[in-house]
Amino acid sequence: MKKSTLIGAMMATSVLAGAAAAQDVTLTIESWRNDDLAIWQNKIIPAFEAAHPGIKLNFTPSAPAEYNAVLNSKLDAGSAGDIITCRPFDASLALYEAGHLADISDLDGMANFSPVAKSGWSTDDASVQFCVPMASVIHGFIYNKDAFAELGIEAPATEEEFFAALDTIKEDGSYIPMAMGTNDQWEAATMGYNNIGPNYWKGEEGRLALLAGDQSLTDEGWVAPYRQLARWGEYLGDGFEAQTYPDSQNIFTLGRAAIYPAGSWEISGFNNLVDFEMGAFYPPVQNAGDTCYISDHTDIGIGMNAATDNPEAAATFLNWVGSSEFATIFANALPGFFPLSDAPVTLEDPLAQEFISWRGECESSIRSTYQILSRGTPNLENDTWNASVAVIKGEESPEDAGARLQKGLASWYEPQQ
């Protein structure tokens, strides 16, 4: 029997929960999030076990840098846990294709997730899902509310307002307008190009068109974000070229910069470091009234070891991960890592609530280079890093950057040839 059929039959059985409880089983969970251990032990596991007597959870994380190697070794040896925490896209797709992750497309809980949410853990044709989406991170801008109040600035909604605010901050001189460096390269692409870009290429519409070969990186929607980045250099402060990611974090949290191009993953750390009130705004649109788009990027999922001896109990747990109860626990324990399900969630952290509220105002997409387009050589993700840096530093024009990246992509990706 195919795994998808097997799981569908399990889910259709009304006595599943009772059967799982009667087995009195322990599910072992593999994960790279060893920093989450206390959250699992103190909050997630007690909540699940209280609602599902007879199923115990054993959370056994590895160090993040070692996780892939450790997990693959365990899977090959047949000693991996019942539940596998999934990185997005190709690493988990490879596990599914090797027969290590079960097809969970028919799991009831999967109905709670949109195609965008499921994209990080689906086959290329989206016909099979092999991990339940757990959390995403949302891109935007975090700002110092005290600095904005001092300078009489409102959170900008349009590009014109954005650059007017930057000019006001620069002219006053009390703060660096934006804290971002180019030394480590990835920030310029992740918190620059893929932060503002969806407003230009219209989120999933453009991303999927690029995948299909219907758009190219020389089209206006893909070059225009570089034109905005080319204007950023004058607002990043002296020496931004040598400024590292930790440098930028310190500059903002110490109150020396007014705006931080950001991801929501910063919230927990920043909350413990700042002595001012923080706010956030989504990437400003080109013109008032335009639809806004945000990068709501798939970050972490969780799936079933295809070789588990406890598929019914594992399915019960994975369904619970798609529930409002799990989403609320996880999101409040880790502010800035947002549930991907449609289940209602109330967040206690005001900055996290601001980020997640954008889902109701804007269209969600994911980072443009993460699905399929970075499998070849040259690697489009890495090329986007250095192109973003080169444009910000004035070493490459937006048009030349687009042409170079398009040439590299077309050299190996058939739909672009």
The other form holds:
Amino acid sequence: MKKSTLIGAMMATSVLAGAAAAQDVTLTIESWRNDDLAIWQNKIIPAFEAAHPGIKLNFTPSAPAEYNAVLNSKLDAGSAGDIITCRPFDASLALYEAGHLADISDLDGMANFSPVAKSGWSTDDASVQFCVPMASVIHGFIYNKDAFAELGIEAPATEEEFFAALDTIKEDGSYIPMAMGTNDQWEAATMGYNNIGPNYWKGEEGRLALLAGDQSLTDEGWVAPYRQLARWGEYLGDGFEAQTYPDSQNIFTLGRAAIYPAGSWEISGFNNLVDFEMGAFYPPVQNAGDTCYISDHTDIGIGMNAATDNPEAAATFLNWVGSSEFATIFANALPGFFPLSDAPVTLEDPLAQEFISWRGECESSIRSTYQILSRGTPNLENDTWNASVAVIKGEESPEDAGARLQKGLASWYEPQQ
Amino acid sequence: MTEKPRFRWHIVVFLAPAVLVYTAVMIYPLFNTLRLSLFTEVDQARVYVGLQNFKTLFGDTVWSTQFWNALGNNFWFFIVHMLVQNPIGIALAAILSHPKLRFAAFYRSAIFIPTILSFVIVGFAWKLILSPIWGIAPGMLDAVGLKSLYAPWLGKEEYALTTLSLVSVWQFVGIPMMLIYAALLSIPDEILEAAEVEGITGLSAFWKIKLPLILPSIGIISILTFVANFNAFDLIYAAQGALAGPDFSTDILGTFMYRTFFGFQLQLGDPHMGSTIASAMFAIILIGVCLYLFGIQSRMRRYQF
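Write the structure block of the form predicted in complex with its partner chain for the protein whose form predicted alone appears above.
In what comes next, the whole complex appears, and the chain from above leads the way.
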């Protein structure tokens, strides 16, 4: 008797609580971007809540290195938030396959995104979309404008001009021509191979052909970037073999180097450090007039927990993430992380403007190794790091590097067998 | 007629806390790791595959070349420690135990301090010291006119592992020094005085009297070095990252296991292959320790004073 009263009372409270929640839904957002906490709280959340009364947002980020593990255990325990920030490619695909991320292919906001932008968060056959693309990073070269003016050189557009500029800087001797090291390995692949590569393999055309098995890593388009990398070695600073990523950043921001092979995420950090003017140029093309291709790599997406209690509110929020209002706030708060939607965006940071303007001139692609190809053993991304370093150091010829990667890929990836 | 002895419950009670904690944090994870190495994951479900993972590790060239490379590097890491760390440790202990040495306590502390530093601090400090850009190593060599000897050691395949081994030696040379120092101090003065009467002094006293007496300690140090080196991971990870560059030349079993178990960058973690490598490491260390215990230590002569 007593027990049933208690249960009755509990049910009554939960119904009341439910009724209260129906008036004011709170969506909890899981994210690894704890650096962005202030931006969410001061800019993004107020803007959304003002436009959508009745929906409150709660941004609860965790540390980047722990995010995947924390999120997985929360999802398994059923305590994860309504909105999930998605890592690109396989990490999120695994969550979708395990039933943790909802299918949001039919969301209206999805219409604003190109297939390249969506590729980071769709199934291999692109039939199901499980996260809204939120931000990308663009690769290119940042240069010291003052140094270029001093030496009388212009931002190069072709490969020939690029190496001529490097030679001029090297002969003059007052600047290290290019700030990059091979100690941490990933820069050689990410800022090297995948930065200049799309010009040779023709962006998406080559990447999709490689996925389909129509091209191989021993083809000219995939070996040629290594040929260019092999020439980089002599323009890197003394002892580049032991130079780390922070070393390279410091060398460039201290004004000791003229060119920095970059990703756009450097922009906000560099803006605070340099006392010279910076410019940027996209990876030089082979011949003047060639179509240029850039790596416009999908980096952050945002999706819906399949077990959320408030799917409508979550869908409203995700639609808003696809809008130009969100894109403008986000892009200006974080110059260097560019919105992926086709919605028009006005950027204030001049360097960021430079980077994003390439989208109009060039064809966008993503890093070649990220979709599907790094699923097996040996891991193609890790091998690409290794091969790019070996080529720059002159320990492996471009052809051997291509052959080695192809052998590794073909050992487990059927379309390449 | 004696009564059957009562079961001594207090022993169980006193042992229980240590046994329980040790079981929970050491024994259970160890056996669970060994068990995990017999499974694999197919379509989100764990499947028993027997020794298939070990077959992959040793039979598939993708895995086996990495494994043998890591094992070879690990042996080199161990050899450098045995050839450099332990002899220097013994020599330092012998010098420190010399009664006429002044400031012995200061030297002892100074040499021992790196041992208590975190691997991360040691890794980053040495990376900076040896850095071609900001490091003091090139400048110091330049000051004595030997700039030509400088190379970006951590970035060169042929030097990186040896350099890191020597950094590790620098960090841990205090341990053998302390153990040997303690052993040397425990040698009774009577023996040394008796030897002195016989005309054995100085260096020959070290070789003929002290060294044989500290041999058991040297044995223990060797086995500690072996176990520590084959479990090493931290320094390499702090200095060179999980890919143990350049070109895997500093990859040891610990970093190989870490990369496989937890995944790295786009490589997703594979707990089953990771456990397989961990089991192989366990076997290697077990064999090494057994060889020592049954092959060497049981034959070693001990002197009782």
